[in-house]
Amino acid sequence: MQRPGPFSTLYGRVLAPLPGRAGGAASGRGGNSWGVPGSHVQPPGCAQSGTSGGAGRTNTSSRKANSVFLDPSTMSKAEEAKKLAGHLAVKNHVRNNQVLGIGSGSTIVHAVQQIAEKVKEENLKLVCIPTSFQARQLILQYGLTLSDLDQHPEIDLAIDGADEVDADLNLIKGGGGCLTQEKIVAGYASSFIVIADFRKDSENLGDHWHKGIPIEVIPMAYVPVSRAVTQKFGGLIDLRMAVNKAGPVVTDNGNFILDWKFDRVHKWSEVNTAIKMIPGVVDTGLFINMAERVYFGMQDGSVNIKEKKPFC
């Protein structure tokens, strides 16, 4: 049956997707900002100007954290940098008969291209969960079989990216705005394991990622929430408006999206809890104690490996 929304779902599967819509390629920035109570608010649509992110620059980069363009030297290191990554996690994890769960984003892509190789040299049989639309049609285009979480509700092995990595494995993910079937998939995952190329390894959250923690929420919630969070955490909230459509991202849950920009180390595991807890927050983007190993592709060539840290 299907249910009315800005698009149309049937069981969690999208049907038809729209311009602009996050899971794809133009998600946006700019629109709302809150720092202190009390402080103006725009309705959707009414983007302010002048809001860039700092994502993507390197340990030894001098450009400034909110710089646009990238050397295309830089660039090119980095989407070879995600490939090693992502096929020496495909080689070392990736099993016959498995259950996968597929993420998304850019570094994504290199790891399925390898999953059909390996399907077809080595004759596996696997079964593929998408986190979101994207990963859905990667799926399909490179002749895996998709699945969802309805046949298969236990997974073996989550693959995904992640917008940054700090020193204990916690990440900030949702960049593409699918942060919520990415942690779902990931939560229900027997071992989740994150490809990255090397701009996202940091000692701390927020060294080198300058676009926010990714928070997914009902439309109807968005300025409380936006509110709730400045007010007991501080920093700014940005409502993400879409490129390529009049007003906010939409979610392929039908919601909005909000980058929280922190400005300070917070204890993460408490921020997250605290956030959820929230009426009208869906997810966050933080993803924490969830990876159990990070592959970061390097410039040099070289994939450093990190694994979590027992507990004592």
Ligand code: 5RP
The other form holds:
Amino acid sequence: MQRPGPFSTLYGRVLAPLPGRAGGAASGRGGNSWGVPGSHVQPPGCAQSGTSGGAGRTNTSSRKANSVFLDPSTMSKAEEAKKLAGHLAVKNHVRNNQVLGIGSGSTIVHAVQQIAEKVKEENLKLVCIPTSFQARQLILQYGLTLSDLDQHPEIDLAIDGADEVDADLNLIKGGGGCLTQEKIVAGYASSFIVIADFRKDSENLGDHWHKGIPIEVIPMAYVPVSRAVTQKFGGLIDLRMAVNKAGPVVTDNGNFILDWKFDRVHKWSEVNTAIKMIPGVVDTGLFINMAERVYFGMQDGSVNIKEKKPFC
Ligand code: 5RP
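Having seen the form predicted alone, could you give me the form predicted together with the named molecule?
What follows is the entire complex, opening with the chain shown before.
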């Protein structure tokens, strides 16, 4: 019989807790992981900044937007905010004859609803490339034209949600386990637009999202990959466990997901490259320098747009 221990996977955690960190069994995937104000990670020496207002309201106080407790009214406001963000992004970016990348998660549902309405009203010809089984079902459910990268290797516009967005528009994605296909679709899109509610807006990654950075791995390698990541970069790793099935989550690609709970702010571009080089890693949920614009639906009914700062 398997006994819980430092390398036990009985509860999903694959490494012993590091000194000074509370350990424990793996977190389930139920519920959400946005924390109350304050970070569980150490900020870097200098704060990152660099957002500018787009077509909507400029964010002058991201702290204000982040001061969110998860009571029921916040949850329903979040749902409303997702809708606002999705609708405005579709209005501003979706045009006739585009090849569209369709992201995964709950926020994208609002965008797809809006795309379907726009197609009907304006008689648009669009082709949609899914980022997951869920996205494929959504495309079909809303009567949109489904295609793939074999037929459409160049995407005009990809729209997707995110779990957290930092001040430089770096993202954590993969809360829904679809990070690899999401990154492929975003990576082959001329334009990548993110839609999110106010809870996702952070100064630094880890300020509000506490479930860590997802890493998709080939199943046979999940233990050595977990050891390599924590030996190099610290923190803790959980093997993501399924909720209504015994055992781990299996991705649309037949792989496992590790959730890396990092314990400080890193140079994310370097960390992402280093993790991707570890044998057995398929991809990470770090989307560095990929999003060109993020639409945050706000609690007050407005939409806050952040754009990538010009390279200088
Ligand atoms: C799935 C993702 C989602 O885009 C991300 O988890 C955001 O989801 P939601 O819109 O439900 O908050 O990366 O892999």
